[in-house]
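First comes one chain, alone, set out as structure tokens in the form predicted on its own.
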Amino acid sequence: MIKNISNLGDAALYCDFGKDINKETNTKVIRYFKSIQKENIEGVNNLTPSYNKLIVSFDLRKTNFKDLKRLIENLEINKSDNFKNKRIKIPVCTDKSFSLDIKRLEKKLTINKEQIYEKFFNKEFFCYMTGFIAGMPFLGDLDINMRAKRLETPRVKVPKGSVGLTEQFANIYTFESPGGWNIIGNTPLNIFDSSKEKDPNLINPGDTVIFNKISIDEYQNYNE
């Protein structure tokens, strides 16, 4: 199911599944990427996946890139493996005060806003990856007639908790943070805790997310 195994410098081997960004693609990804947390390997000290690569680092002075690479060709990757994926709903408020891209978005996709919300919340999207800034999930797939490009001149601040679209993703931005995304909302739900020390991720790799539309009040009186 990989493609290629390569060096990444001194510490770390590139698992390269090929160049297609797809939920076929990205669930050998996150197949791979859970059965090397689950085998517990010795050296092993961070794995980064990705949409369609796995970067795993290790300790030189417990094993090597031969080594490692051996290992990763041999493991056994069942497919029926049930690794826990969840099911999340997320609720989201679209009032004008968080939806600071509607506008921009009602002129590049040439649909209008209650279109784009219906269909954004008629979606259930899958998380390819989290990165960029820590728990920021990168949900996929939007429908073709719902994919624009990020803004020309990304803000300086976006709000934590903002809801975002770009290409053929949603992201919720876990902590306020430049961007560029096209915002279409906010969420008063804590994606990130960082006093989680285990799992501090709300959503991981292989999740599917249901986002609901909530009212201000219910966003303003909103108890996790």
Partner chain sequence: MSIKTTMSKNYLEIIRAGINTTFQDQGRDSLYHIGIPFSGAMDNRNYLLSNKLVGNELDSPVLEFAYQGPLLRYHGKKINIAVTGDVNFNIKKKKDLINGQCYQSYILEDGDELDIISTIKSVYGYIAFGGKFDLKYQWSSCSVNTKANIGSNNGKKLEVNQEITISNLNENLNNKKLNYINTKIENIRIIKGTNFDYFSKKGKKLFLEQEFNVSKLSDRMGMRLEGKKIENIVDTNIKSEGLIKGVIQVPADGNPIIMLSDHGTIGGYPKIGVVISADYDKLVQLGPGSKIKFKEINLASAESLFRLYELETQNLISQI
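I have the form predicted on its own already, so could you send the form predicted in complex with its partner chain?
Next comes a single chain, given without company.
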């Protein structure tokens, strides 16, 4: 199912699952990710699944590209889809203090904000991957009329909890961080909790996310 495995430097495998970015390709990536994770292969020290790639990094003291490539190519992959995927509701407030880029989006997408929110809320999104910063989920797919590019000049600080859009994807800033996504709201929910070492992410690859709109009062009185 991997289209091609090449080396990324001397201590990582670059597994390419094809050009298409969709749920089907990503499900293959996640299957490989989970199967390799389960194998506990000697020397493998990190796995990074993304839309259509999987990077397997390893300790060059313990293994090497050639041996690991052979091992991965011959690995039995769990083909069933019985991963324990969750459905998660994320409350988002679109008060103007939070929806930093809504005006820009109205202009770029040539639809009004009510239409933007209508296409965004109470729809199912699929989590393709998490990362960049700890716990940040990359969710898709946005309606075809909702796809905008990143800001020309990224913000130096995007507030924690911000919900952003870019191209076919939505994300949630788990920390204050630099970033260039179009911010349309903010969630009071804590998406990443480093004190939970076993499961710090609220949203994991393969999970389904549904955003629901809350008022500023609900936001301020929100208790997890």
